[in-house]
Amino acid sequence: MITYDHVTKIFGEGQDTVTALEDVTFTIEKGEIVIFLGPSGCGKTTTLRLTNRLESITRGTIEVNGKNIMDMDTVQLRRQMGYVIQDIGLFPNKTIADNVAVVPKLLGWPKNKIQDRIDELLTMVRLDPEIYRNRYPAELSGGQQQRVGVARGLAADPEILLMDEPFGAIDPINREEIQDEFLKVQEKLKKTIAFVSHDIHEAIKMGDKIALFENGRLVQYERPEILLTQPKNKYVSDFVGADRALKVLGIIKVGEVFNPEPQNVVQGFEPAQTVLNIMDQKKEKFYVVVDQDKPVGYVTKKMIKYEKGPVSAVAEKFPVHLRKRTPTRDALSYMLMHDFQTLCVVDEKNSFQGTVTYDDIQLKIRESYAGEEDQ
């Protein structure tokens, strides 16, 4: 989708030159969010600005859908790329609707199509059009203004979205919320996104891949879990931090580690004494009780030892149910908080999907780090 081929950017002339980017090569695939990560002055924002020709390339090429951007009309190139920046840049004298409509108006969209698009996007970023459409930027909070900035970037339905630290100026609580909302939007839209950040936590949460820069060079380009578990060198290791294992837990979802066919599951109508015999035979201490595909709770041998009725009569509810998209970090936290080593995984309808255990999570972490031992 976007290919950077030996891209170099040098500012200045003669002896007063600064190499901002040197021989950078990588590709962003269609539908991916790629985070350009690194400290100030490392070349990440320069790379972004070269992509829509806000800066000119000194050497190398950038291609979009197989076309060299230097062979494309600059205005047309920029109009097919949404652009969202940290300072937002909303026009203070225009309403929210007019701010969102800037590019569609330039493209000559019909008025009714523009109005429909404004309402669609404001709804998507959780700003009620009836309430916010005719307000001005000064009447909105910083987080709300940033949502408008995202809506404006998406207004013309571009294939590509360029984002330069878009949530950097927002307080941590609102930043977490808008990141979650943006990822939900991305699940539906599948845009190709180049996203500048200096925050490793944001990068591993938002990115399908991370391009880590240092002094104008691309040091490592990998999926977040590979960057964390198999850092290329000391710079990468130091940048991602000593708590890499905890960060990995935030990336890996329960759906990647859970057991969809656990053996320690029993139907709620089974007689308690029958279940007790099974537990004795299989040397199991813990059984999940399911009724009509819904998890009822759990039982131990001690709980059913004297029970004469169905096992569901004495089953105790789990303190929490997990979803496949739940981070394993949260699953592990629940296990430690409630002193459980096994929890149920359910779908949106609360139907039983399987179980996840402490050992399942531990095994996944070991597998993630397996490649590091060979380096």
Contents of the next structure:
Amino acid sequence: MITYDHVTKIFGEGQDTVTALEDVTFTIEKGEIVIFLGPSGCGKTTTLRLTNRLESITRGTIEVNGKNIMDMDTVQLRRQMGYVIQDIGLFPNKTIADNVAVVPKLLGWPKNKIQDRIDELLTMVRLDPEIYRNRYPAELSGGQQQRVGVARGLAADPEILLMDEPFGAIDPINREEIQDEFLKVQEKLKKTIAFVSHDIHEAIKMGDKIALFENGRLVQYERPEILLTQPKNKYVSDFVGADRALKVLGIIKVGEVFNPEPQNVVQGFEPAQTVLNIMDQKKEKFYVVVDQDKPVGYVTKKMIKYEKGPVSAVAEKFPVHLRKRTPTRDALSYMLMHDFQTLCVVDEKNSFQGTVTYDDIQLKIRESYAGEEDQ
Amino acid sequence: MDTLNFIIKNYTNVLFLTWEHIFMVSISLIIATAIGVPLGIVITKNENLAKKVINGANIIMTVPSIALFGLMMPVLALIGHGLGKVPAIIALILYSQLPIIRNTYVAIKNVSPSMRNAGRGMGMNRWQLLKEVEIPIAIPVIVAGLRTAAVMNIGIAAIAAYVGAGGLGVYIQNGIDRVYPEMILAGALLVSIFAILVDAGMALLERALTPTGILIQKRLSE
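The form predicted alone done, now the form predicted together with its partner chain:
Full assembly next; the chain just shown is listed first.
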């Protein structure tokens, strides 16, 4: 846990002062990723650098697990926090193994423990130790170097990880991948992470919470979906962007919006003509066909008009099935691509769980924005 | 051919003068390194001091060597060393300072801030950062400074014959005085060969001292 209590940072002396951070108060809970977000010069990096005392606090206190960082030895403090930076900062003169081993060596770990740890970490960031252990940073691609940077930050198994735009220098495709991998690792490790970013997409994706800064002040500190749906002021809504409704779609999962008991579902063995009658009665144009509990496809009135057998004979397959954890953004994208208004939700065993419609998604978005005035 | 004959005929003397030359150049280089490299590192922490030190070294460099010997003579005469090897070695140390200090300073300064940031952020102290990161990265440029100094000093040491320091410059000086072309050429030839050999040797040293990772980085970025 990291607690920032009325933290102020002023650079310079006398007449020539710049207030980089003004009266910032918030808490990072144990095991959470908090994104420090904002444009350059907003104070996000300063906040991070105050945390491991690369900068000194002007006023206020920072506590790590209830201990004031000013009462700790600087070098000890830094060694117990992992630190990953934007330009990676791997030492070109050291092998990959030696780069990862920096902090364990500083801490005086025994040699064989360091060796084991290096292999464990490289495997974790998906670099084969046999291949990469003895290579040099220059021989690795940017993305691979950044993985080593992450491994190095985690080397001494610190409870806290400070990350300063760690994936900023990587091309977008590799960035997505490394972000996903990092989230997987974090799921296991549950580190307390302070993560600086200027990218709202990255913040939404990675953050359990987002701390949005403006000119050295903390403007809003919230979970990503709240930041998107209930921006505190114009600065926040501008920063998250006019397309924030679409961004919310990336956070809200299908599981939160789907209909577990849709009315337009029919068993595959039902005769087509019976279904046609029901459709006429209910004025439904689209029916999902399920066999046992597996979705087999869908039928429309046109398709079954002249069919004598069961509906399953004419049902067309869905192009794709959704899972509960699919982001609604992806669901919507499939609907637009394949021109469907309804898609099925299935579980791991491909069993039918319910349906999602375009309206379900729209309704949820409107709910999220309820109470907000039109802009 | 006559020059070669001269060298062969006088080979004991040639060896002696060569040894004197090597002695002057190497002792001055060792002392100059011991002063220049630490000084170059220290001044990276203080911009103002850095400017003064480098300017000072620059001024020394602009003084012609003959003039420098002349200037030192009355001062060193006080301790009875106005002529001979002492003024020569002191002059060589002084001249070496600019390439050594400047290269060290620039090399350490050029270590990317992200390296320093990463090192400090991981809990390295000042000395560990210097030893583990800054010096290994800077070493090729530092050694290049020593190389410049060494080659330059071989030339200047030849002039030191005029203050009675000995060395291969003696042949050039005596040869001119006695209008003895073979002698002049022998001196000039030997000094030149010596300089070329030292330059090559220092190039090898530069390579040997450069960490493998840095060599690979250089090769890949070309």
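Here, rigid core means the biggest group of C-alpha atoms that superpose within 1.5 Å across both forms. None of the values given here were measured: they were computed from a predicted structure. Residue numbers count along the first chain shown, from 1.
- Fitting the two forms on the rigid core leaves the C-alpha of Asp360 displaced by at least 2 angstroms between the two forms.
- Once the rigid core is overlaid between the two forms, Gly143 does not reach a Cα shift of 2 Å, moving by less than that.
- Fitting the two forms on the rigid core leaves the C-alpha of Pro319 displaced by at least 2 angstroms between the two forms.
- In the core-aligned comparison between the two forms, the Cα atom of Gly255 sits 3.7 Å away from its counterpart.
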